[in-house]
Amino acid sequence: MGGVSGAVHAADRAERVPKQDRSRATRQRLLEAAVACLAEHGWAGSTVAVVAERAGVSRGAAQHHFPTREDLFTAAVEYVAEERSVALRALFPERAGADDRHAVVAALVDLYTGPLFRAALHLWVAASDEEQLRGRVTELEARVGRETHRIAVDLLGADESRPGARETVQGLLDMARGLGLANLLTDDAARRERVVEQWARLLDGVLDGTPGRHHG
């Protein structure tokens, strides 16, 4: 009898695993769709129904995972924050090229002009009006900001005990954020490249205490 019972339990477990996998996959699709909708349509155009349709699931299935719009987009905030952290950590996984400051500056600027930053920006705007989102967005942005600064310092080889080093790295990140904002309206890649070149020179001067090298 115990053998039969064990077989039944094993079958139950086998059935549950695919079901759990399907549930995780559905949740992942909903989060990706929520981020994409925010990037394309902003907060006003990103309803649960729109997100569910984009994810290819029913509204009922969406509400099973995220009962309210705030639940969905609070989870999207966390997802975007984690994806941005993953993208940051993956910039130079083996530190290959991390000694080339021009490459590091360009990679950081690319992060701020990509779809994850665009989605994050829409979340900021939404959080300014939505009390339910504000605390979570503020908390996660602070975390991502600290991590971004730490990774930038590491990749740039910045000694923050040098006068002006910390402020220069922070200025680089503020500049990259500004380029990301400008990119919402128009893609100005040529101008952006000239700004990246100049910042790489400035960083050489401040972080090494030497005149900036030319990066070809």
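Requested next: the structure of the form predicted together with another copy of the chain (the form predicted on its own having been shown above).
For this one, just the chain is written down, with no partner chains and no other molecules.
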């Protein structure tokens, strides 16, 4: 927000806030369009110009917000990942016990299906081939991964001071990522639901720590 220099006429003042709102809305439209574009067309088909057109924003305005292609797409994946994290926390305002652990596992797995995962996957794969993208995506991936792990620990009510709890949650998130990959070419929802059900049951035994607690 900061200070505004020079004389400001009443009319300008009235326009100032809406202008900032518009700028924020433009940025948001660009980020959302970028993720959709990446998910649909992959890295090769995703440029600032294509995204600007999709978002209904001039190319100049797009470049003002995101000077480079790398800026735009890494910001886009991070933005949408944050949106999803917030939504996930809102879904379970309280730490989950065994009762809704199945729902939590299903919601965590859902993070890895859909357009955001497809977009992120395209970005990862492109980054594995392109040096100038690699560093930024690695960093982004680490940040998003840490945040997702934190959320998973909270929502599952996992006590990470217990041996194996941390690795159990990590493995669960790896499984979620793998399930996302399995869903890339075909609709894998039915199988996924059975796997989620079984592993949510296994987690109950591990995280609640009554060894030998079994299927209900």
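Throughout, rigid core stands for the largest set of C-alpha atoms superposing within 1.5 Å between the two forms. Remember, predicted model here, so these are calculated numbers, not experimental data. Residue numbers count along the first chain shown, from 1.
S.K.: Answer yes if the CA of A106 moves 2 Å or more between these two forms after aligning the rigid core, and no otherwise.
M.R.: Moves: no, less than 2 Å.
S.K.: Once the core is aligned, please say if the CA of V86 is shifted by at least 2 angstroms between these two forms.
M.R.: Result for V86: yes, a 2 Å-plus shift.
S.K.: Does the distance between the two CA positions of A55 reach 2 Å or more between these two forms, the core being superposed?
M.R.: It does, since the A55 C-alpha is displaced 2 Å or more between these two forms after the core fit.
S.K.: After superposing on the rigid core, how much does the Cα of H64 shift between these two forms, in Å?
M.R.: That residue's C-alpha is offset by 5.2 Å.
S.K.: Would you look up how far the C-alpha of A75 moves between these two forms when the rigid core is overlaid, in angstrom?
M.R.: Value for A75 between these two forms: 3.8 Å of C-alpha shift.
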